[in-house]
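Here's a solo chain for you in C-alpha cells, the form predicted alone.
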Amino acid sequence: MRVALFITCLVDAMFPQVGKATVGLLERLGYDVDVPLQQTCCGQMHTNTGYPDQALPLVRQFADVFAGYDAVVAPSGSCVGSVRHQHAGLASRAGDAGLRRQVDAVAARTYELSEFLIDVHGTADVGAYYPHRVTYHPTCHSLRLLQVGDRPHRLLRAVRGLELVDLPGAETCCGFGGTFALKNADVSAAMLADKVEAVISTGAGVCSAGDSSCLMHIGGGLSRGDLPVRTVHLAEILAST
C-alpha cells in the first residue's frame, strides 16, 4: 500500500513533531511513507474565509499531488474535513468535470490518524506506551464532519499505562474555529475559558487532540493559567512506546 502524508500548514509551520509522530507510528505498523515536497495547503482557510477562487489553485494542488497514492493520511480532522467535504464544492463551483472526478477520488482515500488505524489498519492497539492520566477533546470537524465517533477513544484506551478520564462537556467547541477567534475574541475566550475549567476538573496531566489547532487553543490558555497540564497530540501518544 502506497502511504503518503498531508502534513497540514499548521503542523509543518508550528508542530513538526506531530508530523514526525505520525510517520514513526505508520512506520512501525508497517507502512511506507511519503512525504511529497509539493503539498500545499489544502485552501481550507480561503474557503471559510470566502475566497473560493483563491483556495482552486490548492484543491488542483492537493489532487495532482496525491493522486497516486492508495491513502492520504493527515494528523487533522479539520483539513481532512476540508478535502472530503469542500473539494468537491469548489471543482463543481469552477465547471470543472475533470477536476470533480479526480477530487473525489483522492477524497475517498484521504483519511484523518484515527479512521486510518481503525478502519484502514484494523486495529485498536498500536503497541504504545504512555503512562499518563489522558483526557481527550473530540475536536468539532472530526466529530461532525468526519464522524469519527469513539475511534481516537478506542487507540487510547488500548495504550498500555494510560488512564483516560471522560471530558465533561466534551463535545462543546473549544473556540478556536480559525478566524473565529479572532473576529469573535471575546466569545471565543468565554469558550475557552469553560473548556479549559472543564480540563482541569478531571485531574488529567494531559489534553489530547487530533488537531493542532485546538491544542493550540486550549494549550494557550492551560498556558496563561499556569494550570499543570500538557497539550499533546494523539499522534504523540500513539507514537510513543
Second form
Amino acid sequence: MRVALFITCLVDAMFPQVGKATVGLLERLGYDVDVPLQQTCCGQMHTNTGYPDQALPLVRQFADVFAGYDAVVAPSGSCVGSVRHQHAGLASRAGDAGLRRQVDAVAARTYELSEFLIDVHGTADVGAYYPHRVTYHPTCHSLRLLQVGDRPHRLLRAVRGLELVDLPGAETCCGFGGTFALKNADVSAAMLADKVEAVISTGAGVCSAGDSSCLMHIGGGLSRGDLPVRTVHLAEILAST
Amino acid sequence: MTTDLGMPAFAPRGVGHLRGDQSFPEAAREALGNKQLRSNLGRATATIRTKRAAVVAEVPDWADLRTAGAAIKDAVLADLGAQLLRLEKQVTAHGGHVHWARDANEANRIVTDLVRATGQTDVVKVKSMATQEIGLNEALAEAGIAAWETDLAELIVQLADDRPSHILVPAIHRNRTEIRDIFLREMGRAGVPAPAGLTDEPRELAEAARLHLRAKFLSAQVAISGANFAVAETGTLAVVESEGNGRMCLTLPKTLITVMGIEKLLPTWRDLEVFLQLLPRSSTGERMNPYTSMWTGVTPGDGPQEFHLVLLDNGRTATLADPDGRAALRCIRCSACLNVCPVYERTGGHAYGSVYPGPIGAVLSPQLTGVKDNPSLPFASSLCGACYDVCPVAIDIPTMLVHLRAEAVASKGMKAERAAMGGVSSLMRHPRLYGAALRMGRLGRILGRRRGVIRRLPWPMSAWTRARDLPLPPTETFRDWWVRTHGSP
Ligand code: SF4
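What would the structure be for the form predicted together with the partner chain, rather than the form predicted alone?
Now the complete complex, all chains and molecules, led by this one.
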C-alpha cells in the first residue's frame, strides 16, 4: 500500500513534531510512508476567506501531487474536510470537469489520521504508551464535516497508561475558525475563554485534538493565562511508546 | 427600476430592518462587554438547546422528515411563480384579496392604505418576522396608526422601545427582573397599566400582560399577522404559536391583513404534515405547538369578514436567482440555528444589525439586501457547522457563508488582503520557494526569545496576540527534517 503523508502547511511550518509523530506511527505500523515534496496547502484559508480563484490552483496542485497513492493521510480533520467537502465545489465552480473527476478520486482516498487507523488499518490499539491524564477536544470539522465520531476516543482508550477525561461542552467550537480569529477577534477570544475554562475544569494535564490549528488556538489561550495544561496532538500521543 | 430589466431587486435601503449601522465585529465587541446580556443569553439558549435535542432524538425518522422538508421547499421554490398564482386564485375564490408587494415600501403602503380604509387608528399584531423586516410598525405610526404587538416577548420589546434579538423569543436578551421593570414603567402609557407591586414571578408577569392585552383584543377591529405557511392547493394560511394571543387576533377583529414572504408557500395540504412536526420540535422544543390557526379566505359569520394577503418579495427573488444561495429561502424561522450558534450565544441578536440574527441572518440578510450592504455578516461565523446539523430543512449554512464571503470580497476593494492572498497562493504553487518561505518563519523566534512564546505581534496578527500567545516557530520545518532524514529534495 502506497501511503502519502499530507503534512498540511501549518504542521509543516509550525508543528513539525506532529508530522514526525505521524510518520513514526505509520512506519511503526508497517507502512511505507512517502512525503511528496511538491505538496503545499489544501487552499482552505483562501476558500474560507472569500478567495476561491486563488484557492483553485492549490486544489489542482493537491490533486496532481497525490494522484498516484492508495491512501493520503493527514493529521488534520480540517484540511481533510476541505479536500473532501470543498475541492469538488471549487472544481465545479471553475467549470473544469476533468479536475472535478480528479479531485473526487483523490478525496475518496484521503483520510484524517483517526479514520485511517480505525477504518483502513483496522485497529484501535496502535501500541502506544502515554502515562498522562488527557482530555480531548473533538474539533468541529472532524466532528461535523468528517463525522469521525468516537474514533479518536477509541484510539486514546487503547493507549496504555492514559487516563481519558471528558471535556465539558466538548462539541462547542473553540473559536479558531481560521481568519475568523483575526476578523472577529473579540468573539473568537470569548469562545476561547470558555473552552479554556472547560479544559481547566477537567484537571487534565494534557489537552489533545486532531487538529494543530485548534490546538494552537487553545494552547495560545492556556499559555496566555499561564495555565499548567499542555496541548498535544493526537498523533504525538499515539506515536509515544 | 432594475426589475424591469429582468434583474430582481434587493430590499431597498432606508426602510425596514435588514441593515445595521455598524459592522458585525464592531457591534459584537460592544455586545461582548454586556455581562448581563451574555448570562441571560447563555442560560436561555442552553435550556432551549437541551429541550430541542431531547424531542428531536425521540423521532425515529427525523432524518427523513428533514430531507422531505428540504425537498418540498426546493420543489416549491423551483416553481414559485406558478405556485403563487395558484395560491392567489384559491384565496380569491374563498373571498380574500391578494396584493403583490415588490418591496418593503410597497408592502407598507398597501397595508397602510388598507388600515386607513377601515377608518381605524389602532391595530393588533400577531408576532411576525416579515412585518419587522419591512418596518411596518414605523410606517403605520407615520400614518397615525398605532400597531400593538400581542406576542408576549414582542410586547416587551415594543414597550421598552427596543429591538428584537431572536427570531422566536425577541426579548431573549432580557431577564425577568428587567421585564418587570419595563412593565411597571411602560404599560400604563400603552393602555392598561401593570398592577402595582408586580413581582418578577413568571405567573405574575404573564397575568399583567394578559390584563393589558385583553383590553386590546376586545377593542381591536383590525389585525395584522404574518404566516408560517400558505398552502397553494387550498389557499389556506397557517400561524403556529404558543400563547394563543395570535389566535385572538386572527379570530376577533373584523379585518385581517396578512403579510407573508413569498417563500412561505407549500404546494399541498399534505405537506403541512411534515412541517408541523419539524417546526415545533426545532423551535420551542415541543412535540406540538399549543395553537395552530388556519384560515382559508373568509367564512361568513365566523372570524374576520375581510381578509387581505400581502405577498412580499423584498429581495427574495434576487436570493432565488443565486443557485448557491437560494436554499436560504427554505428557512422556516425555527431559530434552532441561533440557539446552537456559539457566536450568537455570545453576541446576541442585535450585533447582526438585522431582524434575522444568528447563522440564518448571516446568510439571509446579505442576500436580501445584496452582499454589498451587509459585507461583514458572512464572516460572522467560525464555520463550526453546528447550525447545519440542527436545521430542520438542511440548509448548509457554512457552505453558503463561504460562497457569500467570495461575493463580499468581490464587492469590496480589499486591495491589501487580495494582494496578500494572491501572493500566498502563488508562493504555494512553487514548492521550492514555499519551502524557503516556511524556513523564514524561524526568524519569528526572535520575537519570543525571552519567554519561549510570542506575546505580541504587529497588525494584522495583533488581533491574535491580544488574547492568545503564539508558539515559537521551530528551528527546522517538517519538510527540511524529511529531506535531512529521508532523502533528497
Ligand atoms: S436556517 Fe434552519 S435552523 Fe435556522 S431558523 Fe431557518 S429553518 Fe431554523
